[in-house]
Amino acid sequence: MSARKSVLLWLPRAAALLLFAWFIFGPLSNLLIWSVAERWFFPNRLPSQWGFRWWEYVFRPQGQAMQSLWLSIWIAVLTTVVCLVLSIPAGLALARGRLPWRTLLLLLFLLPQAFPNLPIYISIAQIFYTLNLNGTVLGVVLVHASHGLVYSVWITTAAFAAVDPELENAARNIGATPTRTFLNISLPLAAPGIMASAIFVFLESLDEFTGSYFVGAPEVRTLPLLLYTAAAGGSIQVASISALILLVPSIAFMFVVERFLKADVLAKVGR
């Protein structure tokens, strides 16, 4: 193959790669620029004044960013615990039990994602209002858990299905009780998938806005709500910094998910 043909084949791939990188890193670059832009007015293509004044404003006590961040993390942790408490026994039963309509049961957990979020959250807010759960951390956790169960049940079911049943049978044959078999064999082997599902639930809860807005606002002010308030009020710098703060745990945990969630686990989903 001539050098000219090689260049002609390489150019479309390079252009596609550059376009893909622009779609990913273009918005991130804009966030970074806005986070250090103290003065930036149209038609200037770049800020006329740079600095970290807005970072100092966001992290001061009056900025409420750190308070909202810790509240978001606390809600995400509680949501993850609720989802794991429900999904571990459910995943074990769906993976090992001979349940009728097993596939239908798995599909039922997809219902929260099958419909538009807005009407669902409005209905939930009306129900929670009668139960005095509006404006409470518990109400926000329950709303987040309704979506988090989609990830936790499906991934946990796949994790338990990936465990070789012969290992469990061998433990039972030498006298292990079902509880001991679960604690010593099934749970440790399924732990990577369970951890991956926990991270997915945590990140989903950390970034959730719509449910937090309709059920928690204004009493429960998570970081996504602070970001929305800043953007709606024209504080683009505060909104950009809040978005960058939310990106940090998301990127860090996705590396962890990539390490624990392997293809052999994903292949068991829906089986």
The other form holds:
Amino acid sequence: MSARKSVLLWLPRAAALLLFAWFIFGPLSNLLIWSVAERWFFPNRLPSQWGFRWWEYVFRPQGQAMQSLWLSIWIAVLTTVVCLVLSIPAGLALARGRLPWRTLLLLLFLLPQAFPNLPIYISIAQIFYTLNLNGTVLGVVLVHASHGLVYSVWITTAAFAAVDPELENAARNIGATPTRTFLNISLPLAAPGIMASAIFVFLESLDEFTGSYFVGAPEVRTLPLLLYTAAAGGSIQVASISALILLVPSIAFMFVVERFLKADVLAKVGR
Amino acid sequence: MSASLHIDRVEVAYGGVKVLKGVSLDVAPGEFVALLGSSGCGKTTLLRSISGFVPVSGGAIRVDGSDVTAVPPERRDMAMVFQSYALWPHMTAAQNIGYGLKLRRMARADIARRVDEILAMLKLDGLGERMVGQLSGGQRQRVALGRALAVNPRILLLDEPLSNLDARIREDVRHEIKALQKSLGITAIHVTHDREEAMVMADRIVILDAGTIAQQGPPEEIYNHPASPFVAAFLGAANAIRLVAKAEQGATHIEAGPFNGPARVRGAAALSGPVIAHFRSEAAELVEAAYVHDDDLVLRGTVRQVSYPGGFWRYAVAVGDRQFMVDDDRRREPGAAVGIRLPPDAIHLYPDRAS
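Taking the form predicted alone as the starting point, write out the structure of the form predicted in complex with its partner chain.
Then the entire complex follows, led off by the chain already shown.
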């Protein structure tokens, strides 16, 4: 291959890659800079004064950011538990049982995603208001769970479907009751998929804004809500730092999910 | 610990399709029975209804006289070796073998001792701590067998356990399983579509066809006396030719036809009228066209094709509109007129219902 030809080949690719990287890392680096900018006014390309004052502000004991972070994590944990408690039996039934309305049931869990979020959350907020669930952690958890169940039910169903039924038969055959078979064979073999779905639900809950806003605010102030308030109130530094805090679990768990979610499980999603 | 098994007119239907149409079978304690048949004949369904995975729609299954038809699989005290082995990939070989013992609440030390015993018996020493994925096909097969044998089951069920092995290993494993089964005195039901495997391993062969038992008996009996054209064809006597017979003094006299000479065949029952004769290619011999014999049946045809597989010649001989493969030591030219000589005990005669 001639030198000119190879340049023609890699140049557009390198340019596309750079553009792509800029789309992802551009806003991120902007966040990073803002988090350590103490003074940054318009015509300047970079902050005129750098420092960690805002980090101290966010992380000081009486600051709301840490409180919001722990609340967000607590809500995410509760949401994950609710989703797992529902989706493990549901996933097993959908994967193994010959349910007559199987496809319909699976689609049912997709419904909250199929419609525009806003009208749904407004009606949920209305209903929750009559049930005194507005502004409670339980209300926010329920809203997050309705959203997270899509991931957990679909992925858990796929995880159980990927377990060879013959492995369960082998356990029954050697003397295991259906419960023992589930605990010793099906559950451990489906665990990586269930784990992956739990992580998805956790991250979704951690980042969720719209539902939390309509059902939780102002009493339940999760980190995304705090971020919104800070950004709306002109405190771009607090918003940037909150955003960076939110990024940490997402990135960490993405590596874990990548390890847990195997091709054979993914191949069964939606089957 | 071995038990007798009585299968009494068992019927199984999948959504209106009858897969087993009233199968009855008695198995004595310590007996090795092979269920043989082509795919879709119901042999696997029968094995799975014995193990309790397939619900029975009619009839009864009894083990040592007690009815287990409605008993769930885990309380039947049978152990199956699955075709896919179905070893649990999240456990080691030793954990796979010991799982059934753990379920029986055996003490940890006793389980370890029993597992070591099984590993040694199956020549798997030192492989106990391996994960299933780190074992070869032959080793997995033995772990699957060990898992089944560890619990001392009343009945051992084998679902085509050798079909995933290399042909060379398979020969050895056949004899190993047979020897183990005999030394342990365990009742065994073996499902296979491999005729030779069934013949080598089983005390009794049960041939299934379309959900019913076509014939059962010791290997040499069903091989030499197939009861129907189906069994004859299934056991290798796939060559068939239509003839006309006449019963004479307790023997069947085959009348000379356009492509065959006369012959006399002593069978269980003398036949008259149109018959169909089945024979194995190995039992046939090539002779001159003019060859005449009192008892032997001679079919007359012409050589169509010649090949040399090594050590002998293989001829495709056209007899009427049929073509048979016959091996012979002598070289003949295509187009030569020849006779196919069949000794009386190589011919299996059945009334020809089609004509």
